[in-house]
Amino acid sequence: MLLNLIETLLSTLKDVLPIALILFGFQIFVIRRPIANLKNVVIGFVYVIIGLTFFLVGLEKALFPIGRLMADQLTSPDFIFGDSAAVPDVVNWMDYYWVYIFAFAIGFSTTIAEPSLMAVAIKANDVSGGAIGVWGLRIAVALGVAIGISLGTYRIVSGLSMHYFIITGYIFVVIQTFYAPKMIVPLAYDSGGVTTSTVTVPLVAALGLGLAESVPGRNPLLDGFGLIAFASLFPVMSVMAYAQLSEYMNKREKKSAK
């Protein structure tokens, strides 16, 4: 444990560090002015080293092995059929509810505890005076990824081709830019972003080839990756919704003062 430990804070270190000397030296040799707080900035560069090499270590030892464990049982054909030798020929995607289920839940719970998903919440409410809620956009950033990978797997099951889906939701993305309140459309497309991080990705990448290898007649290759693509399109579309409800809440709240 601690040699695993020394080791994530000496990989942590090695990705912080050009970050560092980057911020530092556009500060010292090209805008030429002395770095204010110096102090502070350095003790609060090391509190992020630390703090992401507990992070990580948590990650590695108890998330994603309960993660992994967990998609592995549930896309067993042992747990859906009872008998792995009474597994259908023709498959019904009706069969699969729990892993739908367990996909929305996995989806949620995983971008809320997205630190890179928290920072661009707390700057959106800094910046837009607090009429961005920062729990208000954490919320819709999650309901968006838990939807799309609950289609995602759902599209596994199905066979469905990925083509279908991806479009439809960029031809809603696109319809909903026109309507949407301008304030929220660059945060909304930038939320989708932020979502494939550091807690995300490997759970659902474990999902996704877990489901494709179990269900007959699926390629882990073809169809078991593209869950991210659906987790970062969704909440672009579930963000600039948040915001369109928000505006009809005001507008008619406003009617009724009247």
Partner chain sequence: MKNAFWALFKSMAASLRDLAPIIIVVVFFQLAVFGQPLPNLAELLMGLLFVVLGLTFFIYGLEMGLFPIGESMAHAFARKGSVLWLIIFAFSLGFGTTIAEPALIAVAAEAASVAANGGVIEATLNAKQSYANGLRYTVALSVGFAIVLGVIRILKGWSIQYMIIGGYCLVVLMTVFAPKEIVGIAYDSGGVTTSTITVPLVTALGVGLASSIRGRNPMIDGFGLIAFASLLPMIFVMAYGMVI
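Having seen the form predicted on its own, can you show the form predicted in complex with the partner chain?
For this one, just the chain is written down, with no partner chains and no other molecules.
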């Protein structure tokens, strides 16, 4: 356990070091001004490093093993077709219903715990003067990831080509962009990128590869990838939908107040 902590601490330091060098280098040589509240900033950095270290070790100890185990169990033919039944050559996509439910649930719950999404939600709440709620945004993004990942698992099972899903998704995003409140659009585009980091990616990758290995006729190298793309596309839509919905509710409230 202790060894784990030290190892992770070192690798986190290695990740943070180039960033710190760039920040402090530019501050000293280009901006040439002392940093305001230097003590606080340094303590803040130390907290971030300690926090990430504990977070990663904890995930590695508690969450990832059981998550991978469950992905394996869920996708194994024994679980899906019963112990004795033979695996058919052509699978019916409905047989995998537990996989879709699990994909939805794990996509939602890991996104709620994603630290970079918290950072963006805090900032958006600040900047919008409270108009965009921290929880509203987080739940909207989490729903988007959940829908995206369960559709992605359906794609792996059915073997449909990924391009059609992604391209249809893009078309939806473009249409929504013209109708959504202007204020939300950049934030919605951003939310695609922030959803997939420390917590979601390892679990989702395990699910995708496990599924592509066990469904007959799928190639893990071609079909195992792509879940992350789904998880970054759908939040864009769900965040815009969230803004459209709250705008609509506001309008209705105003109408009924008159």
